[in-house]
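Single chain ahead, written as structure tokens, the form predicted alone.
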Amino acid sequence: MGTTEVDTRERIVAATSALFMQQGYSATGLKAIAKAGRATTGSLYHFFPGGKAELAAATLRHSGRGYEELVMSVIDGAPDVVTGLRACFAAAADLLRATDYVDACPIATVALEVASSDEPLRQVIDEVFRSWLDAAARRLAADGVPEERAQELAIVFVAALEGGFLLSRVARDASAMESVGRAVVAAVEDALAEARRGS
């Protein structure tokens, strides 16, 4: 693929993530998919030849790999773990302020519409679900929570976090995700506590 290709496709792909976020997917056209990605329909079928379907799948592959990456540079770039996830729901937090509570996770917003309509896209973002989860557990279990609780605490962060943004745009104010943010950090704390005290 040249360079103008790929500059194409990902302009396609960045612009179906902004309108999943917006509006979701069913509301989603491929009409409005083009226009946002200065694309042409043909494009799109050039680079998505399964269409809507491929092009969604495509999307949230991508748009899950770029939040993961996000939210681990935050915890990576801290000294521990529980310094890095305070951190993450600050900067959370921050953003929801920043955007007027308009920021949303593509993921969760196409998740809550076709867990249960669309196997095929149910698939893909459990996909995408399980990495983040991955991530998070290795990333607690290096700093010393054993690997059983790390997993379960793995499920509590990214429930949380995507609770928390979920809860904040509804209320316009980002309480909910301080409030959650304190509770993952102390259940953390409390893990690596245990298991100092168990060593």
Second form
Protein chains: 2
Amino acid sequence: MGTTEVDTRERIVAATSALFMQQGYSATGLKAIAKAGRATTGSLYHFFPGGKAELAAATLRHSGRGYEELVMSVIDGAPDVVTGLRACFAAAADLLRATDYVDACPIATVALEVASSDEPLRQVIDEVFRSWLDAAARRLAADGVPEERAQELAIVFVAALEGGFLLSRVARDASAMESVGRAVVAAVEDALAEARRGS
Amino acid sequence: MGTTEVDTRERIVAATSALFMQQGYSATGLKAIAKAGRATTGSLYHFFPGGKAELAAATLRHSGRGYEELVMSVIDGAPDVVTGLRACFAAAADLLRATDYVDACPIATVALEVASSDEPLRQVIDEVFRSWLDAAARRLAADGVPEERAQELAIVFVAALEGGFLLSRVARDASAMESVGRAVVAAVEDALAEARRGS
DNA sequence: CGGTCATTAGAACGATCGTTATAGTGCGAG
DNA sequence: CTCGCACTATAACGATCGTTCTAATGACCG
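Having seen the form predicted alone, the form predicted together with another copy of the chain:
Below: every chain and molecule of the assembly, starting with the one above.
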């Protein structure tokens, strides 16, 4: 049995994620996915009998988990949340520059395409974002940000990241990502200072 | 000559904008646009000889100008920038709720689709965003925010709007838009307070 | 060796894509 | 009235879409 079928499956998902990144959902054909993932149409439908919809759902879940782990590991690798967040935005800006502004968030691209026209996929993305927000809020709370404020700052964090990706990719200039990063860091610092001062 | 041809042209652009909003660029077929705009394929190619690409460019420019005027009119209708910004985010949240989270920004959706795969359209969107950022920065500077800070806050403003649209549409809950709104307002208030205090 | 089954290869389906071509409409100018 | 031109209608093109189907491959088990 080995690991062959698992590798093919993961290769297909990885190829799908890469294509979603730079073309979105609708513009990415199954033939292109098969070619990029070194698979055939038959193989593709063997692993994803539900066709494009099932493949997209699997890809979004996979990418969502991957990005969450990446972000959380960067933050946890820092002495505190504030410097962790700073590192996050710096890493995102570096990644954009290093990949010619291609490597960003495939989930956001697909999200805007399907949010109002493909309910099953919208729900998948909703779960992914919810998981991100929960993880970020927990991490902020662990560093002393009050519960309610932590949830709001988590939303601001994710929205800033996605907004930064959008503006940076369109402008082919990562300075937008750095700008929103500074704003998020300042907001978190404020919340922490207020928490230490107040009740 | 009358206004017939102008009306048809504008009807096509409006229909395109609406379809881009909920489906994006690739998923929106020319046939669907023609039907929604009460036009035919021939009529469509008469007004936009460049085909889908030219129609998309015209639509993005048109929508971009429209949103810029809308946002600036809301801000200018308020006594100061801070309450103007508050009104902006409140209006965006209300619009999302009123339209079942469909009516958002067609430009962001198309932007993520084409930023790395369609250079001409990317440049059009780049111009649109640049115009937004310039207008917002000028408005912030007019209310006393130092030049450099105004440009950065303009980026934060637009990124927050787009990030708020994304999260709110996916979650079908406009509270994310309200959260990012509060963060932007706080950041601007801070900048104004600092400007009044410092040099 | 023979048989089973997961996996692959690739052809073929109808539908729809963006685009083009052609014929036809109707209105304003001379 | 008639010519010209802006505009419309519709059919058709080749290409590609997502999907289905049938064969064939190949490794493991009795």
